[in-house]
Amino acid sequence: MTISVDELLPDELLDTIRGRAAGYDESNGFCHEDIRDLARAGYLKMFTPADDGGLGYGLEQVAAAQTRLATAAPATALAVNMHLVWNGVAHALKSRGDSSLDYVLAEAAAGEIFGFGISEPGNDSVLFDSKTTAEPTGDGGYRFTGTKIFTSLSPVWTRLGVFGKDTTGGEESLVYGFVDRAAAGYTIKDDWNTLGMRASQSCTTVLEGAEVPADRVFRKMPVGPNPDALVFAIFATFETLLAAVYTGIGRRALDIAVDAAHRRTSAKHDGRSYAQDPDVRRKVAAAAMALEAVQAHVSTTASQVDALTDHGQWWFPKLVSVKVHATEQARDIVDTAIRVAGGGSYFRGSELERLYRDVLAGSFHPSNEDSAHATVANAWLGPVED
């Protein structure tokens, strides 16, 4: 019988994971423990079916996991997010009928860390295009060479989802395999010292003609939009978990929120608790029915794309739409929690005051809010005229 989200992170593993988020954060190091916990744990092969030694999870629980994880440890949450999503990509595939990433569910039932390489310096086109070069091999393999930025999981991951293009033949193409951490033509740059999310160690990572043997390379296919279900699975898993972290962030603001409110007393009304005060009170409900949102919208997202729901041109807009309205979302309650916690939570050290620090990144993951807003706008009132 499959295990509950509660049961695979019960509360005494949350506390642990939550007792080290500060301590990777100030010394700006990596989650090697909560990484080794969760996969004791195995949390690592949520989506791998039962069948085969994992959990047998669908998007909606792993969705369900990865916020109840980002109440502890958002950075935790947010580098791991990187290893379930090809797994995600696996598992969506799979469902609609396409093997061809089944191997990523077993070897992840075997101990193996995916990575996700598929982010560049100034490639504004995400998935439709590529500055990395695919050079073909001779026998199906191909070399890679270019630069991948927010490589979480660079000090542990085993397996690296990369793709460049290739232009040697008639039509260029996009090719997508796995390099794995044995293979040479690869350098991790010591590179990541942010403002927030410092435990995922999301390194650059420089391709020098990494080779992929042709049984690691997955898919090839033209540049430009393509509706080829590896698109949309890529899509659909990595905007949804996305929202996932970020959701939980928000949960857990609110949280200490309400705990500051009931703890801090006001001596303007006799002594009482501030959870007594109006304008309190209004804060922390509005921030609340805030995340009653959030959560519904991640959960319906992730449902339906287990459900296989045909959204047809609708399902970009609406993955793009869950993803900024979490992080906006989440970024609002945290600063709400903030005032409502008072002047304690800006001091260094304070659990709102590096909450407030992680939630930012949620700005700079793709798609980004003027990104989202034109694909939303695009559905709704056609592209630009010429």
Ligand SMILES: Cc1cc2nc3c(=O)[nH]c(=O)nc-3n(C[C@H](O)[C@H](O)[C@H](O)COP(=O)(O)OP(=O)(O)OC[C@H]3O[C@@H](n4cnc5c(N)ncnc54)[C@H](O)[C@@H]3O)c2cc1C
Second form
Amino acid sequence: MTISVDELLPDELLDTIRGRAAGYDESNGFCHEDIRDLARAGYLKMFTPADDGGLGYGLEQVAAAQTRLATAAPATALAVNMHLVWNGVAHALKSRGDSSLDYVLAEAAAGEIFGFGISEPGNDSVLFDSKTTAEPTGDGGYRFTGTKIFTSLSPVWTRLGVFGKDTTGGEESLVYGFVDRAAAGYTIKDDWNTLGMRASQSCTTVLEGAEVPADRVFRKMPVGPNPDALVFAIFATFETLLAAVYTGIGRRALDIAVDAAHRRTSAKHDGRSYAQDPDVRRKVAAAAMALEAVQAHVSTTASQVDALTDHGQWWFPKLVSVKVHATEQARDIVDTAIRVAGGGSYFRGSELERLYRDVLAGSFHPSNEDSAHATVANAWLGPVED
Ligand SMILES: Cc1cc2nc3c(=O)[nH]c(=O)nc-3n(C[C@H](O)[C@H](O)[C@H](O)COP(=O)(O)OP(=O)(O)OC[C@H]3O[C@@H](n4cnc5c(N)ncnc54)[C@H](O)[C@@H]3O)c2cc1C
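Since the one above is the form predicted alone, can you give the form predicted together with this ligand too?
Now the full complex is given, and it begins with the chain already shown.
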């Protein structure tokens, strides 16, 4: 029998993880102890089937777990998200009859940690083109050369999922593979010093002919938008789990706002708490309603991915919508929480001050607000005419 999300992440573990978050943020340190504790709890093998030593979760349960984890430590949750994305991709493909990434699920159960080396400087085509070169080695393998930015989990990944472009054949193709940590031909820069999400240590990875053997090359496809199931699986898992993380930030901010409203008292109103103040009550209510909608949106989307719901061409607009909805609402909820909590939240070291910095990262992940709106507008209005 599989365990529930609350059993997987009990309050005590969550409190321990929450207790470390400020320290990681202050020292700009990687969340090593969190990853160790999460691995021990089985968190990194959530998607692996129970028969193969995992928890047998689907996307809906993993999203719920990520929301819960993010209430304690957003940067830890975001970092783990990248490992979970590759596992979720493997799970989504497996559910659709494609076992090409089953080894990811098996290796996650054996303790391997997967990084997501996709983003590149100036590549706003994201998955549809690459500035990284994938050069065939002649035996089915490839050598990757290029720069990957914001590689979360940099200190600990043992497999880095990358993609690059092979221009050697007739038709250019995009090639996906996993670089082993022990492989030669890459450098991790020590350059992560950001406003928020500091414990994710999403450093720059420079690929300098990093070799991926044939059995670790897992997809080749033409450049450009593509109906390949891998593209759907990456989009569906990435957007949904990212939305889940930012939903957790919103949830935590609301809890802090409620506490603050009870704790702060008004001299003007005979020492009554701000929880009695109509303006504060309205702000908290509005944030709670926004959170309800986001939570429902994330879990519905995740359950439909699990259920193999066929939205056809509407899937992509739906997926970018859940990401933008969750990240933007989380930002608004944190903003409201700060107004409710008052000036104390402005001090360095207050949890809301950290959440304010962490939540800002939501707008940078793909699909950003502009490209998401273009996707949704195209779906409803058709493409812009030349
Ligand atoms: C906290 C966090 C964690 C993330 N984790 C991951 C992860 O694990 N894996 C992953 O794949 N992505 C990750 N991302 C990356 C994210 O998905 C975006 O790709 C990233 O935020 C870049 O956004 P941007 O294009 O708006 O940045 P930009 O600011 O436009 O560009 C980013 C960098 O590239 C440089 N650059 C921009 N254009 C060019 C150009 N034409 N030529 C040369 N250099 C250029 C800029 O100077 C800048 O340093 C993460 C992002 C954040 C915020």
